Amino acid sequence: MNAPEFSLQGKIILVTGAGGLIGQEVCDAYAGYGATVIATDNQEIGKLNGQIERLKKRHPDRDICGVSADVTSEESVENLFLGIKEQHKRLDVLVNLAAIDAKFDEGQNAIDLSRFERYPLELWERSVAVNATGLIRVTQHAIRLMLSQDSGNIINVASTYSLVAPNQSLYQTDSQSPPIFKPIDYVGTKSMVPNFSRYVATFYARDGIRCNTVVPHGIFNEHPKAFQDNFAKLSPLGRMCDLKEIRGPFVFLAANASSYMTGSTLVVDGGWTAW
């Protein structure tokens, strides 16, 4: 490899939601770039092996497993971590993907909430339970491993809209149907995750455990033309992220190249945050 900085050779990846868009990409990319990926999702594991058996075949010469777990449940995320002591005794690398969000994808039901007034707010606790708890819990199973081997690497995943509101007109594709608007729990729940790992790096830093967040926005999956036009509009770059493009800034967080980064958000959003 020209550039063994950004190798992943020997490292052992946790992947969290790998069974989503950017999840199956990201191990995808660690596994290319060398790692041992451990890609753990909440759905059936038939469907998850699947998955698996797919990156095999992309990388024969890898060790990919699949393992399914439940953020939201303190006994599945130990045994999680149970077999991963058991099976590779170490991890380098926790990548935070398992989240719930409001698609507004081709093919997915768009949740019209209407109003912020009227929203339920047991769809808030649902949330909380996945995009804060969960990432909590996760983490402190990962860092209890880290402090024994001294060194660790864990990467968690927010939104543009951790840092900025959303412009609801972005979702206003069809002035013939009712108005549909992001919610407020993954806008509430994804503004926690920069400062989390702000308060994790600070906090674990001598322990030799690092900490970033990647902010990724508006990524091409066979969205309506319709939003596809409005994300245009609303975008410096003038179109979404293709799904190719989120590989580079998560390989970097995971490899050595960025061992003196801990604390940061790396923002990949086209310019959306930037006006």
Ligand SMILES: NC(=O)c1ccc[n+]([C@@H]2O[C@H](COP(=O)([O-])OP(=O)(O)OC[C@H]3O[C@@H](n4cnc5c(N)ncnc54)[C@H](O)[C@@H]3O)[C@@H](O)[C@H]2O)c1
Second form
Amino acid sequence: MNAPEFSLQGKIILVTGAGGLIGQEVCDAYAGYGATVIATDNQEIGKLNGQIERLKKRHPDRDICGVSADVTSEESVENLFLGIKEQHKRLDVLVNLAAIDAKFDEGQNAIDLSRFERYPLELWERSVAVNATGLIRVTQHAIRLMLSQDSGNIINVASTYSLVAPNQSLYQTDSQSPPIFKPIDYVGTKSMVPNFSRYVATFYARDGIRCNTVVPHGIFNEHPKAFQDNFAKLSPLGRMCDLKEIRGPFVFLAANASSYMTGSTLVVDGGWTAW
Ligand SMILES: NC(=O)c1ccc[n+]([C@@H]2O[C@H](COP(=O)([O-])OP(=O)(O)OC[C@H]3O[C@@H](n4cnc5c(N)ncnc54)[C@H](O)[C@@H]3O)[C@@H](O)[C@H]2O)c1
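Switch from the form predicted alone to the form predicted together with the named molecule and give that structure.
All chains and molecules follow, beginning with the one already shown.
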């Protein structure tokens, strides 16, 4: 490789939410740049194993494994880290991607209840359990291991809704139907992420551990045409993000190329928050 500072050779990387849209792409990028990848998700193990098999076919020389774990369960996360210590002895990079978005996970019911004044607090609490408490839980376990090895690198994943409020007109895709709103659970739980990264970054800066945030936005995933059109009008680049365009920022933050970065927020939003 002509740019060794971007190589991930020899690095052991744990990705949570690895079975999701971004998770699969990022695991593939990390394996491609030479890392050992531990992919974890709470989805059904057969699905995760299928993904691991596909990854291994694409990267036959890499050490890639899938571990089922639920970030809302202390026991589950503890077992995940026991396995990492036993098998790999160390962890160089943690990527916290696991999250839920109640509006989309709950279907039509949640859409009807998506107005702030009617938003069910049970859904807020479910999102807090995954997106906030789950994030903290996994990070605590990783930090304990990273402190024992005097080094580590954590990448948290926020949203443009960590930085600005949703423009609700994005979600109004059908003039005949009642308006759909981006609900508070996702916005509220994602808002903590950049400052959580700054907290971790400054707390452990002298321990060789760095922590940064990636802010993805609008990754295209077969969205309806009306949504794409709304997005294009509101976006300075005039289009959604291609999944491949998220690889570079995640590789950069995991690699030594970003060694002087900690506590920072890398915004990958096509300019959404620039105006
Ligand atoms: N896709 C986008 O456009 C976009 C934009 C901004 C931010 N993000 C953020 O990027 C991250 C990944 O997004 P995505 O689009 O890949 O989402 P996704 O829903 O496809 O993936 C999230 C993954 O997290 C897993 N997960 C959910 N609850 C879990 C739990 N309790 N324990 C373990 N795993 C759990 C899910 O099974 C899923 O595979 C999220 O943090 C999301 O907020 C995505």
